[in-house]
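The chain below stands alone, shown as structure tokens; this is the form predicted on its own.
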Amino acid sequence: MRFITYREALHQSMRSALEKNCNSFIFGLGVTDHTGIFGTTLGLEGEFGGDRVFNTPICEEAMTGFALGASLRGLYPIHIHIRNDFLPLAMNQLINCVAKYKYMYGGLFEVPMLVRAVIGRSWGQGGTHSQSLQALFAHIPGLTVVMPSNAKSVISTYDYVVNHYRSPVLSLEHRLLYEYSFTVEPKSEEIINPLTSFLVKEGSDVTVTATSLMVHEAKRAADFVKKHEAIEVEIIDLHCVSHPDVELILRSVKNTGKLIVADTGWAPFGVCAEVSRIVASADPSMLSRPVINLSMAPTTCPTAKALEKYFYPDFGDVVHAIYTLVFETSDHGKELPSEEHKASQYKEFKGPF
């Protein structure tokens, strides 16, 4: 077992992809920049050559169309976007072409590729640089959307999709995770499909299903409520938001009777709505209390740093939601994490991207 940061796991995965898959190549805006997409592609151009690792002009639709053509010709493109906010500029390629090619041609063509895009916040990013658009793409049949929450998920997921999965994958990486350290066990030789959801922590009182950074906020909240009120929280990392483990979710909710969905995006028509739909469609009587959704505020992200705490959910919000369900009132009067405690948990992103 060893410690590795999220950023180091990404760099290791990119290097491994180029080593193990001779048809793979990495490209995108900033790939060969001196920062190397937050350090995740540094040195790869020098090691593997400019024909396999290269920068591109700013033209998202053209870049994605290029990836589609390369994939159809037998190559494996890894297309990196610094921000997921500009993926809508590639919507035509991703939705009308990449996602549908295999189906429309009766399986004669496959489009294996990996698209990496960064989500997140901090540093006054504002309305067009702070979004979390997983729901837009998870809605589309033919696209697999993952949100790795830790280094192990990065390594196992990227190795699997680059070397064994024959369909397009969009991965959203949270910028606040890049410098977090994680423990990683030696890789097993057994090939296990990671395109699903994972049980992070067992518990009997409340189920929290979460994505990306919110998995860690849920873990902190679980530690807090266990220490203060002896509440046991079960946590599910949704991970593959386009193909969540429905049986795992339903089994957990049946056991606890209480559900919180904590997502990095907006709740309406999003991940929160989908998980709630899964439970309501299967058996709403499993719930002893209404579902609580934690998400971005239903408005455009403010640029002012002071307003971020009102826009993004944090582990204090998860604690409050747990108490609300357990004590059956939002006016529970229980101690919540202090602002200093909450702020100390973040490794703030300082820019420039």
Second form
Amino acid sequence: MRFITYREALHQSMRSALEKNCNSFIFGLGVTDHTGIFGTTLGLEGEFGGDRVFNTPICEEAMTGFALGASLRGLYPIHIHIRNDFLPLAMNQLINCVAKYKYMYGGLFEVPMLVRAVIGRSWGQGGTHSQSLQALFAHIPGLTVVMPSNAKSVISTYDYVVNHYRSPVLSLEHRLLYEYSFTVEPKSEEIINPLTSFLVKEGSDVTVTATSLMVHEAKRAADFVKKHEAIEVEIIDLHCVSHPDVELILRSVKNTGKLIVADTGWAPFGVCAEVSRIVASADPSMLSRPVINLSMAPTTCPTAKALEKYFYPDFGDVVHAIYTLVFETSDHGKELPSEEHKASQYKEFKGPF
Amino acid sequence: MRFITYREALHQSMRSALEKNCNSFIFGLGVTDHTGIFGTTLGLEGEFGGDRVFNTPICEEAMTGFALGASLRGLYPIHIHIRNDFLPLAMNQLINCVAKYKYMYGGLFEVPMLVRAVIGRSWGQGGTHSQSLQALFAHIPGLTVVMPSNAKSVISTYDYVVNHYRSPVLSLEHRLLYEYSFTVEPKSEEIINPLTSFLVKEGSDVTVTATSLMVHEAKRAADFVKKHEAIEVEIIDLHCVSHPDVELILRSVKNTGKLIVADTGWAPFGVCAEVSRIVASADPSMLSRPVINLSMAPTTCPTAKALEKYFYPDFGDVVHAIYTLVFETSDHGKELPSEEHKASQYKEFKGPF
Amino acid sequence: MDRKTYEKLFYDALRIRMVEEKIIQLYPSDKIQSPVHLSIGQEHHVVALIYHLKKDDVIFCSYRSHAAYLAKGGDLRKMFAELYGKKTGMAKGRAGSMHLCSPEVGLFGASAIVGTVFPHALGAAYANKLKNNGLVSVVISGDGATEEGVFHECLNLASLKKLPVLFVIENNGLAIHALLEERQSYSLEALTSAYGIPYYLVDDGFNLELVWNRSEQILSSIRQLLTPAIFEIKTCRYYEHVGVGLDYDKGYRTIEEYETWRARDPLIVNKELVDEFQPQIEKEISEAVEFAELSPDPPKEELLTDVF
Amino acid sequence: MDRKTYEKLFYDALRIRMVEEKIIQLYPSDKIQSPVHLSIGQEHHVVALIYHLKKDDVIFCSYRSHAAYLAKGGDLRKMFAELYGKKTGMAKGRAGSMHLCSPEVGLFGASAIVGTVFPHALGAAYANKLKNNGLVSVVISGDGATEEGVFHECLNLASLKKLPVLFVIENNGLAIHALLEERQSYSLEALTSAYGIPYYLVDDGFNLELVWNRSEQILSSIRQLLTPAIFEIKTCRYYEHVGVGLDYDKGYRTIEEYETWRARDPLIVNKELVDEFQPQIEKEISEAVEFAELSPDPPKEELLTDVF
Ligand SMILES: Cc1ncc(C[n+]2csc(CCOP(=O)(O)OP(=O)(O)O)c2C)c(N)n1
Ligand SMILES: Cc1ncc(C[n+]2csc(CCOP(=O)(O)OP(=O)(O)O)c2C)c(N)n1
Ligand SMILES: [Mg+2]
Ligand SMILES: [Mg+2]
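If the structure you just shared is the form predicted on its own, then what does the corresponding form predicted together with its partner chain look like?
In what comes next, the whole complex appears, and the chain from above leads the way.
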């Protein structure tokens, strides 16, 4: 067991991809500069050469189609976007081509590739550098969408998709996770498909299904409510939002009867909606209380810190939701985490990116 | 009361927009040709001139940004796409600009506009001419998304948005509806906001919330099950999928306890998911049975008729879903509509478009 | 060009023409339930160009790709089966007319979204270049597709990364019903030269020999220099944009133009060769159609395979 | 150019420079919690160009728009308040540094998505043209933005529809850390001339008089002919792409280049004028900063207003 940051896990995964899969190559805006996508591609051009690691002009649509063409011919493209907000410029290729290639051609072609895109957040990034667009992609059959919430997920998922998976994968990485440290166990030899959801923590009172950064907010909330009210929270990291582990979710909700969905994106037509769909179309009688959705506020992200703090759900919101379900009222009167406590994790983080 | 096809309603709405709102103008690929977007823009260039009705080069992103700029300066753009499948090319403008302009600039600007896009379907249109992408847009705060299911909805909605609404609206029109005839009452003078959902038919046994063409399939199913099993179906036309009438939906589900969501798109992260979210986060105990989702199969659309017929949900699927809920088993053993009966409405339709 | 080569090109072009005519004939039966964008009128340059491609050279096409599919060596029976939506179609009935492909002869896809395939050809060219396999990548697309922004992105990229790719622009002067003049303010020649990409033009796409010669020259230079080029070919779409009707009565183009092209269309003018080749081609086509007719539909289980 | 005009331009440029320097000074305090893309080094051409714009002429900018906002007449107090995320900011604290705007002086928006504003300027130009109001529409963007496909679409459209629009390309040779040579294979001059759009270049963006003269000429020709033009201006970004640090030690560009530019930067060279104007500008800036500091935050209720 050792400690490693999310950023280090990403860098290690990129290096290992180039090393293990000789058809892989990495490209995107800024992958070869001195900042190297927040450090995750640093040194790779030097080590593997400019044919396998290169910077591109600013043309997301063409580069995505380029990836498809290269993949068709046996290469394994890893295309990196420093913000997922730029993906709308590549949407035609992703939706109309990449997602459909295998099916539309009767399985004659496969277009394995990995698209990494960072979810920007906080510190006045504003409307177009703050979105979390997983729903737009997970809605499209043929796209596998993951949201690794920790270093282990990064390592296992990227290793699996680069070396063993034959479909296109979109991975959304959360900027605030980059500096988090995680424990990672030594890798097992067994190849386990990580394109599913994970049980993070067992608990019998409330189920929280969460994505990305919200997995951590859920963990902090679980610690808090356990300490203060001896409430046991079960946490499921949805991870592969396009292929959630439906059984795991249903088993948990059946047991707790109470469900919170904590997502980094918007609720309508988003992950919150999808998890509700899974439960409602399986057995809504599992739910003893209404589902609580924690998500970005239903608006564009404002830059002002004074508003931004209400825009994103945080660990205090998870605590409040847990109390609301357990005490069966939002007027539970229990103490919530202080502002300082809430902010403590992000202290180190300061923009600009 | 008079009869009018959906197509005629569209044409009338376009003409009326140009006549009543002198700032409006219509553009898009093919709006001035002899087919005139399936007849809905025919003759308008001649009547209103080439400045107000014009064809464009093939460049969806630029034309969408163009619309934004024109709107900012007081014009009312009506931008038409003969397939909604081309919108992914305009996604950056729609998501990152059009949707956000008003909010991001603190309300200093408004960008009212209407984007019309046709949902193609059936007759071997294949993967990229058959999608129904409402979820991608309804997920984004700031975009109002409507799916008019009949001539009256077209007329009232377009009149309202062109003359009284200050936000961007995306309307998805279903190709198979174009030749349907509808009754339309004489217009009332009152201005009623149609950006909501509509109660189509009352009934106490099952609720069907539906979009676009599926409203008709639901109506046919309701007739069928009433005739054969005296089942009373309540039908809600979701219409404005970004702003559904939540109260209307909840009231109905509370009454029937049984919910079917019948949508033209994919279920995951789609309209089916969103309606489940609405109910599950309000009061899941309303539901006496699991929600049934009727949607496109979770894959790209195949061209072969033999597969396409399983890909799209139809009126037989709605009947089956109703029986499943009412008889509390999918093994209900009841007779379903025959293939001929199912197809009878579409007989006239023959491609290519 | 020697007689034998000319006859081969003629035969291949005629075969495409007759396939298209067969489709026109079958269409009213509604057995082909799929939008078709006929290559009829645009066969000549395709056979002349593709003559110089190796089987493993890669091509990508637009939805108007019956000609390229057949010229590159795509299986005729599988094509008809595909149009019929049968399990024996080249893509098991999932692709239809707009997405013909045939990896075994280098056709890696087509797209019904205008302009979409340009970057695919670049990615393939990049792979070829890295593998140093001497293959070229060719994308065949209409004139209208050059209006999409991605075309600019691709020209820049092709030139920057020195990719062995050939952009073939089939200029039929039309995008659906819109004339080129109302859509384009740019000269393709000036545009591409701004990127330092060599531009070649054949003004008469019906001239088999001219296209054949020029194609040879262009392709061998791409193979040698491993850099991109663009090749514009003027041609004529005989039929309506999609479907099987003639539409000269619709007011947006003239029958005279059509007749001018027809007057020098080798497949019309050279009656002798047509008569000579027709029987054999007819036989092949009937067999292919019969194959399609007799083939089974894809079974319901295939609805959900190959998604991921 | 007469002395008075020169001094006005100088004053305006110096004011922008000093605002940027104030931001640099304030930044470590973390009171401005928003990414800033400083215009420092790129003020000269902006004031010289905007001098010739009427208040109602429309402009659109990239995220690097402090200079254009101020030159066009945007309120300095509202700008600082916006950077501070205050309710009194020009967009109530919702836009931040990357999306400055000021409709009352014709700045209709900016975008943090590269290339996005080009078509906005076309739409505005179309509205101006229809209204026959004699106004021009100007879009100011970086060199990197021309790589996006939408730029090609916009050049085509501007030329086709003869729109009174000026594309200003601020060529600082960089897109974040990438040099122009590794991104662009095209000559902007050749590219735009392929669309029949007149191209103008000023090689030294620090030359106030040259940019001023050229801008007058270009803008009056657009007003007269009601057709588009493109104006490329070479300039130098002094600071890092985003943020307030210098980054000549990062290995991707040289300090020599920076020093060459600085050696002929009027705002550095002409010490006398600087000394003359500084006190007044300083005063204005301190007041604006104080205004921002003292302004209230937007209240929670404003989170959900103006969405639809
Ligand atoms: C992105 C996109 N926009 C619009 C369309 C509708 N459309 C189909 S074909 C076509 C014209 C294309 O013209 P061209 O590239 O010249 O090809 P041609 O049909 O003449 O071979 C258009 C606009 C489309 N399929 N995709
Ligand atoms: C669509 C998109 N892709 C990538 C980015 C990341 N990005 C931000 S600024 C920038 C460079 C733009 O360079 P240029 O247009 O020359 O403007 P400059 O910063 O030099 O003024 C890039 C690539 C973005 N904001 N939007
Ligand atoms: Mg054409
Ligand atoms: Mg630059």
